[in-house]
Each structure stands twice: as structure tokens, then as C-alpha cells.
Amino acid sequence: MDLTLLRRLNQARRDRQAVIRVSDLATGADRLVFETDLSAEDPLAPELTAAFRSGKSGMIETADGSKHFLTVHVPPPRIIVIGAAHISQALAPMARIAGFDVTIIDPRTAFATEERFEGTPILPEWPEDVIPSKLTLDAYAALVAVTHDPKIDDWPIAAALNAGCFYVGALGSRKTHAKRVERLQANGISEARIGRIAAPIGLKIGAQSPAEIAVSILAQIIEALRLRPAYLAVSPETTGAAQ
């Protein structure tokens, strides 16, 4: 590869963007592909969206026959949940083991112990004490808020939207979220990006125990990460809860 290419790959992957080395196996020539770049103008398109959504390598060849290496680097998946409540204590280990780096976030330091959540980073701090400082909110982090307090619920699921997280999921009742979608609309926030937010969280499979609704809000992160748009456009957003 030449040396300018890998030190843009090399970059990128530092940064935590996703991009996809493609090697034309008939000439040796080598392109990278930037998922924020991504246009439909790209005669391998469809085949370099659906290797964002997999992160897989693989050959590819096209109708006329030519054929193409993909080598995929997307950063790895992460969850950042919001409360470290009873719900998140059975998502914890769920998401791990299905391959997605979790950190739990509470100010509330009787929930946020290292006894209830064995295994798991906990930082019990406010969330914009700890975003983006200690963790980065991109289009490869899911953020679940589940604390039921809109004073420690709310900045984090404003920062989500204005980064263009691939999931954004918060607890409660609809009437609960209709009085959310008011706090975030006075913050600044469009309604768009109101519109991402998965309320009531977890798909509809009747869950009801604590680790029933676990499972809907992990299935969901995971739909939304594999059938996802190629890229989740972000431009700049001023709001008084995020900045």
C-alpha cells in the first residue's frame, strides 16, 4: 500500500472512523473509502454499503467482472448507558458477550458500584463530566438512557443526537417522552433529530422484567446498527443542553 494511504488508514482508525481499503485485484491499485465520503456516484456502492453495515472483509466482483478486495476497518461498536439501574446490570453482560464494549455512567454513586456491575467500566460522574473527556459519542456508540431523571437523562441524549450516534433509546412512558421531546425542542433541537430517538426504548415483544426489556434495547441496538444508513449525516448544532 502506498505510504500516504496507510498513514490516512492509520489515521482514521485513531480517530474512530470507519473506512474500507479496496483493492482492485486486476491492477494492484488501492483507494480508500471514507463511510462519511460515500457516494452513490461509486461504482461499487451498494457492495461498500453493505460492508459498512457488516464490518466484513471479503472479495467482491461486479457485473462486469471486476473484481475487488474490501478490507473493512469500522471502530468497534460500543453502548453507553445512562443509570446504572436494574436494567442496565442485565444489558451489561448481555452486550458484551454479543461483541459491544459497554461503559455504565451514574452520578448516583449508591447504583454506580463496582459490586453490582462485575466486568463493566462505571463512572460515577455526571455525564458531561465525562463526554466527550473520557468517552467520544460518534456513529459508532449506541447511548440507552434509563435513569428516569431528566436532570441526568437529558444532556447526554441531546450530545448523542448532535453526534450522530447510530442509537439513541430512552426509558419511559410516552407521556414521559413528550415532555422530554419539550426540554430538547427548548434546548435547540430539531425536531429531525428528536425523531431518532427510540421512545419507549426496546422493540415491541412485550418485555416486562428487567431482563426482558434488556433484551428488546440490546435487539434494537443491533437492528439499528446493521440496517443503519451507510452514514448518519451530522451538521453542526448549537444547543444550550449539548456542546
Given for the second form:
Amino acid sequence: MDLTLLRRLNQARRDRQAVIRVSDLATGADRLVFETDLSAEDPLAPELTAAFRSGKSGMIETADGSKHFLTVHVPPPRIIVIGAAHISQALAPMARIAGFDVTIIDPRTAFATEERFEGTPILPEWPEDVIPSKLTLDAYAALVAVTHDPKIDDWPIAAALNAGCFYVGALGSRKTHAKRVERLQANGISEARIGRIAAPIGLKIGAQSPAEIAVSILAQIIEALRLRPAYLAVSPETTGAAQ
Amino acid sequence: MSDGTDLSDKDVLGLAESWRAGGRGVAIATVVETWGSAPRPVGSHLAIDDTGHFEGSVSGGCVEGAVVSEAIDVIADGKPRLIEFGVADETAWRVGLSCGGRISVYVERLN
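Please give the other form, namely the form predicted together with its partner chain, since only the form predicted on its own has been shown so far.
Every component of the complex follows; first up is the chain already shown.
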């Protein structure tokens, strides 16, 4: 490996970009493949796609019998929850057990207290005041909006769609969501992007209590992470096509 | 989560970069295959400099010594090597590792 390649690799990791180093162990030749640049033309496209999804490094053997090692670097997935609600109190510890970094944002300081969310970082501020200065939305982030209040939820939902977050979920009935869609459209968010919102939120498991709803949301987030397209396009007109 | 970036791994590659940038000879060892109950997962790194300093882990202590001495040769001649280790049951027992694992470690020079 040469130092230039290692510098690019380390920079990508600091920037929370998913990248694989492909090494031919026989010759020592290597290259970096960024998830955002992965082309169907790449001779190892299926293997690389699988590796980006699983996040696991490993040896692969190509048709000509040569062995390549894939060192897979994917950023730790995070969940940003808008709203310090009952659902969030159940979701935060469950999501942490499943291995996600969780952060709660809620400007309503009566809700956003540390006692209610032991062990989970809380930002008692408006989402637009902490994103992106304190938290970045990217392809390895999920956004869950549960305040029911458009003044709080709408901005981060739009920001998450524009940033290509792997999951964007919003609490609310079909009626509530229909109104939300109208507001997002009025703000110039494309149909394709709006279509990515999971609403009503959560997998259909008949969840009733806040904790059960949290289970359904977490399951839906895991589904979105593990079954996502290899490249979830972030550019304006391709987001829908990538689904 | 199993695919979460290993923080120690991040440090190792960052350290390797700064060692090399500072003019030291550096090799990077990577666990490329494991069989049985190997102590460190595939993709784990060890960075070694030309004076034998190392950071990271490929086995949790069992074979690091052998990897470091190979790495010093790799830094000298620039030829990558693939080394296979069987974790001897007795040794594994003594250092508290799971028994009977085997690992394959690729050692290359950072140029």
C-alpha cells in the first residue's frame, strides 16, 4: 500500500464515507472503491455490493482464480431521533443494544432531559441549530421524527431526504402525513424523495404501546440498512431511481 | 453492530499514516482469513515500524511477536508476505484465548 492511498482511505473514514480497499494478495496491487462510485461495470461489482451491505472484510476469489482481499470500511450507523417522546425513550436503549449510535434532538426542554434518557446523548435544541454543526446527516444515518409538530419535524425530514439518509421515518396518521407531503412539496422537495419517507412509521406488526412502536421502527431501520441499494444516490434527480 | 468501524482499527491506520509521514519505515499486517475460533476478526490490523514498535492486534497477543519480526523483513525488502499461524492449543490456553484457531496474516510495506 502506498501512503497516498492510505491518506485517502483515512480521510474517507473521517468523512463517514463507505470505502473498500481491494488488494490482490499475489501482486500487492490495490485500489480503493467508494460506495458512491461503485459501477456495475466493475469486475467485482456483485462482491463489492455484498461487502458494502454486510460491512465485513473478507477474501474473494475471482473467475480467473486470483485471490483478492476486501478491507471494508463502513461508518458506524447512527439514528437521529427528533422528539424526546415515549417512543424515543424505548427506541434509544433498544437501538443502542443493536449497535447504533443514537442521538435525540428536541427543542422542548421539558421533554429533553437527561433523566428521561439515561445514557443517550440529548440535544435540547432546534434541529436546524445542531444539523450539520453538531451532527451530520449522511447515507449511514437514519432520521426518525416523532414530535408530531411540523415546526420541529419538517425541517430535519427535508434535510434527511436531501442528504440521502438510508432511512427517514415520520410518525403520524395517513391524514397527518398527507398534509406533511403537501408542505414538503411546497418547499420544493421532489416526489421521489418524499416517497422515501416511511409513513406511517414502522413495520406493520400491530404495534400499540410506545415500546412496541419502537420495536417496529427499529426493525424497519435495520431492514432499510441491510437491504438498501448498494448506492443510494444523493444527487437530486437520481434518488428515486436508486430505490 | 458487527459492521461498525472498529475504533482500534481506525487508530491503527491513522497511526501508520502518521508514522510513515514522519519518515519511519512502516508495515501493515492484516488478518485476511480465519478458521475455527480465531481471537481477532478478519480485517484486523497491526501497524509495525522499523524499530519494532507496533500498535493494534491480529491475534490478541498470541502471534504478534512473530508478525513483528516478519514485518521488519518486509520493511527491509518491500516484499509482501502471507503468513499462516495455527494457534497452538497449549499457548492459547495459557494466554486465555479460545483454542484451536488458525489465522492467515498478510504483511505489506507502506510505501
